[in-house]
Amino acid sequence: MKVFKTLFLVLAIVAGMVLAACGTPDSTASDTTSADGKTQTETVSYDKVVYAYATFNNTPTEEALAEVEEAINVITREKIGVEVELMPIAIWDYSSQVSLALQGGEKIDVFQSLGDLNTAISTSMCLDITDMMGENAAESQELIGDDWLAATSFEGRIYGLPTYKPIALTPMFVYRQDIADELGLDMSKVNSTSDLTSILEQVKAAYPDMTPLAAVNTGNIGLGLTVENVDYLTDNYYEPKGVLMNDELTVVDYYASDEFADLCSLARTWYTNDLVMKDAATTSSTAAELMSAGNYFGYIASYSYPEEDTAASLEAQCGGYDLGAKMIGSAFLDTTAINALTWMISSTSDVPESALKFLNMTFTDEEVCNLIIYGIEGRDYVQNGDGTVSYPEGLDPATVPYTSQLSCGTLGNFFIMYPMGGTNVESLAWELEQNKNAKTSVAMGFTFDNSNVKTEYTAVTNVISQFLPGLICGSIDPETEIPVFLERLDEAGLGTIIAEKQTQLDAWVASNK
């Protein structure tokens, strides 16, 4: 397990197990001057909060991270009596690493969901924070509002704070503008995934050694979220287990749908024609890393910003290439769109109130929020004259000591983060309009409790992990493997999960008429 600071934590646990178990706060010595002019040393105690967050960027060194932590602690010691330890975890390892850490008794106080809030609630990984909100996070509660907090609640109790950002995600194709211009590609005509095939073929013909389409992350080439009008009913986007489709209130098997079959068929076509990376199902690289290498033309992902801003904000992360972005689908809002990125207090936290106070600061304190995202000014980023920021001259996201810029839409309050150079700061109005006007699910606000089907969830998840990456990345043949996949899902209990979802959904509909 690639746990950040593993050796340090193991040694600390072995050396101070009793103290750790008792939740002893950290202490900081400070000098004070008494009335007689003598210097006295005073020890002040602070609650220690471990903040675990997913990063799409390089994991920083311990030394680089320590400087960011201390800059944050200068603020938090004074304002909330807390010292924070940052725990950045690579996005592809995040969910499993946090789960294993909490099960093993490792100290994590604040963590985020990545589409699996209902699992965190049903398995008691997170605390009910309803009664702590008023005293420790009143500002965030007012900022986020009751409608969004309803999406992170169960049976009227609040279990987390959803990331406050533009949430109406729109599928886009992000691509090398320089290559598109060179080949005369008319990207204005690309309006769906099917329109991409000829574009990818032209790039491959002109650049035989280039792979036209990169993976977004492990087992994901971006096609999944291009299927429109799907409500995942609070499941992980990448592991749905019973969904609503096309504005119907009947829970169905997504993997048995024509839409899923068409998606897999398209992926297989791209794979067999060398239009997509061959190891997309297993790669540990992200789209930004792959694009930076210079051997990929583009990738598919969902963003909540205008096309021009999306491209501009990604250029530094993707090797400095001139990028373009083209919408290939429509925005759609369901409960998962709001609570997919929810910040929670772990049920094992020995300082839950302090943890919630710090979480509140990531939504309300501009300086703290930008320290987590960008690091140290002058070392990791520089301020531009127009209110935007850039990397220091000669440096980029791969070479600065610290950055989590690609996590800007996953933590805290997006609207108090510094925009990257090249973005249009006036686009916030567009983003808010997208949130307002995006099509909304007929089951908006419904949260599924999977506690009655935990065994089936585990079994079905294992089957999905075995088949889904290969199917949606094109490396296995959907003609032969989808029938096998469906059979294995049925054996694992997907039908039982769907029936339970339908029962809960029917009850929710009846109570919300």
Partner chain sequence: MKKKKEKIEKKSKLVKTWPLLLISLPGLIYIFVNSYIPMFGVFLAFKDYNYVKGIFGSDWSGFDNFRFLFKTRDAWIMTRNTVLYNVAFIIIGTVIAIFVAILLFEMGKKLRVKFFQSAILLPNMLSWVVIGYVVYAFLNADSGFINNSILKPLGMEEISWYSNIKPWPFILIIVHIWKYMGVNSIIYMASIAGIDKGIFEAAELDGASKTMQIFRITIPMLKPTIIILTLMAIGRIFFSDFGLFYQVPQNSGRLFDVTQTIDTYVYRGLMQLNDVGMSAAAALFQSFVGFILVVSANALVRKIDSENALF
Second form
Amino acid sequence: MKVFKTLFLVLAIVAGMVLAACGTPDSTASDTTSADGKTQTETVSYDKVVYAYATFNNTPTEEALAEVEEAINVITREKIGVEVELMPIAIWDYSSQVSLALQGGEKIDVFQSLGDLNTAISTSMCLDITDMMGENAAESQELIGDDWLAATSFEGRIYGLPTYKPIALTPMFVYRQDIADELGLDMSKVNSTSDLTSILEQVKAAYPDMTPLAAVNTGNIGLGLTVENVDYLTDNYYEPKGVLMNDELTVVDYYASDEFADLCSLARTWYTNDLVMKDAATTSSTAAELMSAGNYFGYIASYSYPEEDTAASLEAQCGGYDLGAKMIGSAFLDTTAINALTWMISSTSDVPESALKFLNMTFTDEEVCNLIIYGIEGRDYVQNGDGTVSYPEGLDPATVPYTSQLSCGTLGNFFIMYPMGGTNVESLAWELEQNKNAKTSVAMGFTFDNSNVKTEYTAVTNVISQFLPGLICGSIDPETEIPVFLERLDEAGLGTIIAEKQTQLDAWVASNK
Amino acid sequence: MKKKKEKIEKKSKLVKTWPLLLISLPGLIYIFVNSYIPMFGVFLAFKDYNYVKGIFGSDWSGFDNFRFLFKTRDAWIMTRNTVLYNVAFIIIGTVIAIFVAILLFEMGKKLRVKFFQSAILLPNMLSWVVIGYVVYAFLNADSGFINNSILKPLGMEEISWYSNIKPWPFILIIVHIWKYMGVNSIIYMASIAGIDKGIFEAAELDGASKTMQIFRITIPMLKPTIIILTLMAIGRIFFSDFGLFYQVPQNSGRLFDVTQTIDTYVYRGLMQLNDVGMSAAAALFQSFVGFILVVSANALVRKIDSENALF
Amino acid sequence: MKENIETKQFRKFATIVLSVISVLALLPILLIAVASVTSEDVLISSGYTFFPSKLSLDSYYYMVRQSATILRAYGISIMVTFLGTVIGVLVTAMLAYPMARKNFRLRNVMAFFIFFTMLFNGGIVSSYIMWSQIFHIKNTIWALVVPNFLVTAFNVFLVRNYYVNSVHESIIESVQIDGASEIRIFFSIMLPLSIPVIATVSLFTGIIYWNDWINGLYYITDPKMYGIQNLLIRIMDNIQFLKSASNAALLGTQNIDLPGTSVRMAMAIIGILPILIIFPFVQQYMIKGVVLGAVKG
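Switching from the form predicted on its own: structure of the form predicted together with the partner chain?
The next block holds the full complex; its first chain is the one shown before.
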């Protein structure tokens, strides 16, 4: 019985705590009102803008975040009469959290897309900002340029600002320089994926225990993006469903193309000759991890930096081996390359103009942009004197109070952010140049609205995830499997998707000419 | 006399309702708030969701959101897999749980029981992502434990597990049992503990052997628990343990024929679309089928043995 | 005498079988533990083994550097588990008991009312709106305790099933004649009689609360309120997300340095470590309850 008396006592206490806790929200609510009251007594009241961004780093505590917010507010109050609340959200759950908050009527004014701009537009998640641009974001408009803004537009209306950063990704082969030197491999002659075969063979011959080619990540040995001149028409890069090839304006089935068949048979040759990791289609390790282990020669991935910088920046995470990088293709820009990361104003925002003003500042104001990325100088980072920054002595990304350094390529203007110590500042110019010079798709600016073919999309996506990883990693035989794959795609309704894309594309072409 | 007694009984029944209702009130309120108030979200399944218009304001779309569940050749495969795996889990899981529970119970108060119980319970504490890593550690082709440390030394040919369909139904069932064995056996252990000890003593006096006691007394006495657990499992028969079918096979396309379930299909299909209406529709469909099945099963149980029906 | 010999033999048999099962259950966990102290490059080049050629405590150093965060998260998780279990189990038993009474008029209506929630729910959106907009529980300890798990239909039916089958109605009737009130009957007689199932349900509820990260994900934005699972799932799932080829290409994040495999294994161990420490104490009560219940029933 004693047990139950104690239990009852505990429950009584707990019940008391429940009541007490139920009281807390009210008290916090009154706190906020008093805070509001205070701002009012200061005679100026500022619009409050909530800025939701994806972060890869640890979530900062509210205190650490508040200091950063205050530092930003000092600038924004004066310049645009706005106060900001930062809302960092873990990357893996960003889209669903934002969607939930907006459905739940919570205040988020500025948010970003993660490859899903077309969904945001078709469900009215974001606001048409065309008419507000001139007044509130003129500097950004000029910086980004109308060509890029076309990619974040739909039927002639602008819905967001694309993150301004090096977007021209060039496929490269990243390899162990020490081994290449030792075997006397002439990497300069490697200009395409098929040139790689003999290199990989030589490595295999010299080091039978070594696997020459590593997977980049699950189900990807890097070949997918090496087919040049393909516009995925705003589909996910690894699950294209109806594409444009070779500058034609006719939507075609990518998987039925000769290019795709060649790619798969190349992968198959590598696979059967033990030149590539056997478990690439299902591996749980990334290229960097595999490289660190020491028994892989290289991998294929796309990067936005020049060759030497890419190799240098990867060495630390690849186990400290001496690395080299060689371009094996050229960059190609389509709509997705630009609008994958687009910043939008939410349709539920009560202060859309102020929100846009603040968004504009993340592209144009060096201080604001760096506060969001690095936090407070002295506390979260230190200047190295050469324009680059580092973490304070003895601290690292996991232990500083605030940093979202890893988000640097996903928000605002990359070119006004401080580079991290050790990066080559000069390469920025090269990257800017690449953005302008890269080959651009004929349908640049076209965004596909998939809301009419959602059913077919789900079916086709499932078929693709069933076949594609095995095919491009070489673990299944393209001779027999591609025909089955195509048949299944057809059953799942790929034809309908292609027809719908063609219709929308034709309409887009007509209105743009 | 008889009439009077009936009257008293009736009266006492009526009197009883209020105090009993009072006891259950906190729970009822909680269930109402937690589960019934948010029920309005079901509307989403029939809406073409629009952020400006909100849940109630969005346009009705009839059964459009449900179409994607049926307009695919996978419809048959995913339904078959979901149902068959659940049936296997119900049957095999129950048998093993009861077996382990009886063994644990018969051990009495020994220290060993503690160790055994903790050991078999521990796998339940691991998330599917981690279990996915563990299974991968055993099975991967390049450096997996089974290929590297068992098959190779024995001179047997290495197996490419993640592209070989045949063993997967067994692997999935084993992993499922591994994770849930401990938890399920504890339910049965508690039920065995609730059996009147006198029955066993009487049987022992009659000279019944241990195995006889188990088959003639313990297992029949567990029938209500088995029925109730099975009925509840039937309600969830169109749902699958997402992590088991997605993380454990490492999303390997070659295995879809035996690993694709309704939940993985929906997840893969909607990953890019991120459509709230369609995911609500899928959940509603799964619940609805389970509901029909469980109501029928319950009606059947009621006919045979009304004591043990769910409701 | 004969029975005794048989009982002994049976115990021997049970010991052997259970030992085998326990070893099978523990081996994979041991493999994780070993992997967490295996040097990263060995792990990748030669795979997971029980006897790695090179050990390294790097992954635990990585954890120690964040020990303040981890300890706080432990604290939150323990508190949430305790509150959730105590309140949840009591309310569950109170809900289950009346339904077990044969002459309680509403028993079937209530059973259906509860069972219905096991199948149908309004989805996360509507729950989220309710808890955050009406009850304002975001970033309080109650956000981790109250939504979703406090009373589950599964547990209610387990307890009800126990009352129906293991507690004789005659006991209640005899007390009723003494004039005891229903509330007294429940707390002083029924609750103690149901210790085995209460212990079971407590364990389940405890495990659910310990393993939960859903509530934290939706209702906690301040990392000071993160439980241990939220901390771990965040790191794990960020990795998982970035590993997916499409995401990495999309974000241009292929060169982000992710925590390695051994760190992830160490996290899994850190997630179950407190359970290993606390469980034997809980078990003490459970086994006592099982034995006690058996004597009384």
